[in-house]
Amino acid sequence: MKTNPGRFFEEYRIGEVIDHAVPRTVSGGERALYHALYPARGALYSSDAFAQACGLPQSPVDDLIAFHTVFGKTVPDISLNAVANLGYAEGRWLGAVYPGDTLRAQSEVIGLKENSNGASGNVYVRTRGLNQRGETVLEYVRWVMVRKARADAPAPDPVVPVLAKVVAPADLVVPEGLTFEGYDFALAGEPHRWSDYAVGEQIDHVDGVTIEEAEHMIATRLWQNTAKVHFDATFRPDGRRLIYGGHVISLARALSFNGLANAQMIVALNGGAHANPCFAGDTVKAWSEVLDKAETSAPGVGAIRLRLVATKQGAEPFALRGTDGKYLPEVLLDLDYWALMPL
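How about this chain only, in the form predicted on its own?
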């Protein structure tokens, strides 16, 4: 058989290293489409002049463009037969990605656990994104629920990796040359700096975006994500296309500009969960909570740890879990990340 049916849970092995096809050179085209698909307007990712004033050679591509590009490379080998992408941990952006850079991906299987229904299992992988020089620019762990080809296939011995709950501030990587000493708050869009935010503070980002079928499929194709659940309406029993979780991440991150315009660069992904499925017609809103703050060695640059929550219609402000401890049905995303902000 010359076509690729995708891999099933019973086909993975602990320690297996997968080099993913196809490398991709990113350009200003990805940026233009990204800014068209999401209300993204961070100054550092929009203006070469602003980025150069902050010590960078030019404006890098958005941090989530790098993430989506690397993620998309892994789909044919990891999640083509996925039921759902479940979570993230230990994510770090290790170097800026600029137009003209070529990205490829490599993953190692670090955990396997069959589900109690015997029809699927969770696959844990550590993925690295590498540039044309072989430098790792991004790394993260994710776990995904993958179908079995045969329910009676023997299950591997369960291995669930122990993952850090948070990336330590000392392990955050600030892009080479970055300085916020001459940061222009007027051009950035808001006056609020690192010292204006308090741990425990919650921010309602106010705005919302209603998702359409066409735009989410364009976005998912842009990242060359071929997972069947996002395109084939016959793949799910309910006949609905599942919105790619990364689409929700980017929408929520872009919506957070209103209140967090100066949280310029994501440098770590501590954890994340796609709490409930998202479908076309849902209206996505977002709120954030400040979880921690830290200084960095870069001039004028602070780090802020944020919880970003995406919700859909019917959600109460700042409501996350019910009395049973489970996510409320209106919660779509619960993401924990570090970003860089001017002191």
The other form holds:
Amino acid sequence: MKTNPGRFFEEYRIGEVIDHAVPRTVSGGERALYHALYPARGALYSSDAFAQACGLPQSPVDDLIAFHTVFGKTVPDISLNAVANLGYAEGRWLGAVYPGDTLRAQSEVIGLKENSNGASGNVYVRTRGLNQRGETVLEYVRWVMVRKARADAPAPDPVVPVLAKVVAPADLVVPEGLTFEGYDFALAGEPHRWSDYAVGEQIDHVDGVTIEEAEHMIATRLWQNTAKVHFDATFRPDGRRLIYGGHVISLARALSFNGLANAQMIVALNGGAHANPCFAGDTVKAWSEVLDKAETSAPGVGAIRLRLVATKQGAEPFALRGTDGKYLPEVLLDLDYWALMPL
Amino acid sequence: MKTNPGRFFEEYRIGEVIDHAVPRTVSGGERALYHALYPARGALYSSDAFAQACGLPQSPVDDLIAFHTVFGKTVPDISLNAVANLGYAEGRWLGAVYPGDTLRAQSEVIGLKENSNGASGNVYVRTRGLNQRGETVLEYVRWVMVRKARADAPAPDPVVPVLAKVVAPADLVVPEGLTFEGYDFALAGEPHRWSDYAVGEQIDHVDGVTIEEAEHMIATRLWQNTAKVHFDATFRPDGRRLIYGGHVISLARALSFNGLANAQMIVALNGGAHANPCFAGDTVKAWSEVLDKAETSAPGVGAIRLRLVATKQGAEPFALRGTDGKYLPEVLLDLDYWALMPL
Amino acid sequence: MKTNPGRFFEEYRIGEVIDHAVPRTVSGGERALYHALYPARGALYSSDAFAQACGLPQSPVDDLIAFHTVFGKTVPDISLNAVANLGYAEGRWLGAVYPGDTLRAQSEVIGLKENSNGASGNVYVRTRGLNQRGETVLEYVRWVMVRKARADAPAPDPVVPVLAKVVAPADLVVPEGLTFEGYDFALAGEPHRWSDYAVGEQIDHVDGVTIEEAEHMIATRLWQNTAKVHFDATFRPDGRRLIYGGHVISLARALSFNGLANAQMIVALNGGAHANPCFAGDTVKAWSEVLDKAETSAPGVGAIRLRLVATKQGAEPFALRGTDGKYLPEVLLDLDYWALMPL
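Given the form predicted on its own above, what does the protein look like in the form predicted together with a further copy of the same chain?
Now the complete complex, all chains and molecules, led by this one.
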């Protein structure tokens, strides 16, 4: 058979390194599409002049463009037969990506644990995004539940990696040259600086976007993500396509501009859960909570740790889990990340 | 509160200058999307080679890309609490915008008049679009009806600016170097030149486009326009989103290629009214009327003043107003502009 | 009348050369959109680094971007009054197209034959796509059935060109400098090389994509294709728009990556039929059959002749025609082309 059946649980080996296919050169086209698909308005990612005033050579592409591009490349090897996308950890953005850069992806299998039912198992991979100079621009751990092809395949010795709950502030990488000392708050869109945010503060981002089938499919293809459930209406009786979780991440992040306009660069992904599936017709809103703050060595640059929650219609303000400890059905996403903000 | 509640009528002051947020660098990406969202075919905006033959360094981005980009930036400060977008005047394109240019926007409050009901008032602003060199590339006056936050806020002294009904031909700015002396009518798509159009002539542009929700939202986000009603289906009982008026402007202008292929560059916006709201599912068509003609000092370049009317299904040919003087319900847009055309 | 009524059968003359309007400069924006509209993943068209390793200066735009752009320009002159798009032959890609190149199109009328009903006739044109240096980058023959404007217009002497059933391998043009000697199969996405494919082999490409109205209209506009039936819902009682046949070609070609990832460049179009109309809501899948193989003079580069069939929901595996010899109703496209593949 010449087509890719995807990998099954028993086909992964601890320590194995997978080079993912189809490198991708990004251009102003990817950026324009990103800004047309999500209400993204971060000034650093919108204007060359603004980025240059912050010490960068030009405006980089949105950090989630880098994430989605790298993530998309891993799908054919990691999650084509995945039952569930279970979590993220230890994500770090290590270098900015500019138009003209070419991204490829590589994953190392760092954990394997068969489920007690013998029908599937969890696969942990550390994925790296590399540019045309071989520099790692992004890395993160993801774990997914993958089906077994043969129920009688022997279970591997279980290996569950110990993962940091949070990327330590000392491990955050600030892009070379970045300074927020001459930061123009008026052009950025909001006056609120790092010192204006308090740990524990919650922000309702107010705006909502109703999703159409065409939009999430255009986005998901843009990242060369081939997971069938996002595109083929015949998979479900109701003809709806499951929306790529990354679409909800980008939508929520873009909505969070309203209240967090100065949380400019994502530098770490501490964790994340796709709490419930999202479908076309859902109206997505977002709220954030300040989880922590830290200083950096870059001039004028602080770090802020944020919980970003995406919800759909019917959600109560700032409600996350029910009394049973489970995510409420209106919660779509619970993401934990570090961003850089002017002091 | 950290999110932007928008401004209310009583918060504007005559003479105040507002620097709008989030400058934007445009690229070939924005152009490709524009051409994918609207059936735009103006040769000057499609081909570097054609633009160079007309004396320009390369193909500029469509003049309405500049307009929408600048307009979008003003929304958070001007029209987030607007009840209605009332009119445009004295619009002029002062310099071409090329891929790589960065646009920002600035508005001066030039008029304020509270309504007799005491619940809202009209705000007049003169908005300028500036490039990375600080050059004004576009300016226009817009007035909107804005809600008051507090009914008891005192009414300001009424100031209603005196606005020109039409931009005088002598005030039109032809881009430096532009010449239509070697204009290639075959490549441009139609043989009709400036002298072939008569004042009073009406042109039915024939083609129609049925609008989908995904398209107008993609377009509106591309301009970083954040007005909630365009994106959130929960605002209306029928779940439809109000289509950004600028989407109809661009759609109608692109449709007018068929009959006005040589009306290449928009150089002035004399006035405009969004006569009725537009929704997904509407099939938009357009017709034009020649209102005036003028000569310019550029070689081979004439100016033509056009009324551009967008209609939806059910419209009668060239019908604009009812016997009561009001716009007919099938009329969506009535725009008055100057364009440049080969003599 | 200033609008374009399109040409009718009696207006074409044998030997006539038509210069089509609106040249188009392509950029990374067109590529990004192409990759967002179709699940295209050919490494040569995705990565500058990969293309450079194959001897090209950079990644060209997808060969079907060149085809659609050229095809779109011919519509106002050739097929605005077409009843049916009957066939393609002798298509060849003669030179790669890179971001920054400007394409225009030219057609020569090479055949005319009135139908026996006297109401329409077949028009055969040889179309060439030219770049800004006047080099032909693409050529193909297309024939369409076009209505007559006047039933009493005299029938022309019938001329039916003799067209090659298949482009001979010796006539395939391999882009200058192309080499597949250092071809990286891991980055390309599949291990299968030219020698792994057998004539007669059939490949089910497995994946399916359900089409939305917004997507096909965005795509069709991107090629500046103005055929009314693709955009105006009022043309049909059910409000559906007929999907541009080229949209199905690109979708099927992109789906064929899964099993034919190394069939990198399309170099010839031997023939093609749009077997049945396609509408939004259809779920498109694809299968291929290896029709022939040939060697080329370029290092490491083989040619493979493929039948590409697009189907919609309800299609049986590899079913093409019924017992009556006609295409089955679930078959949308039957395309015959040559591609280049590493030996």
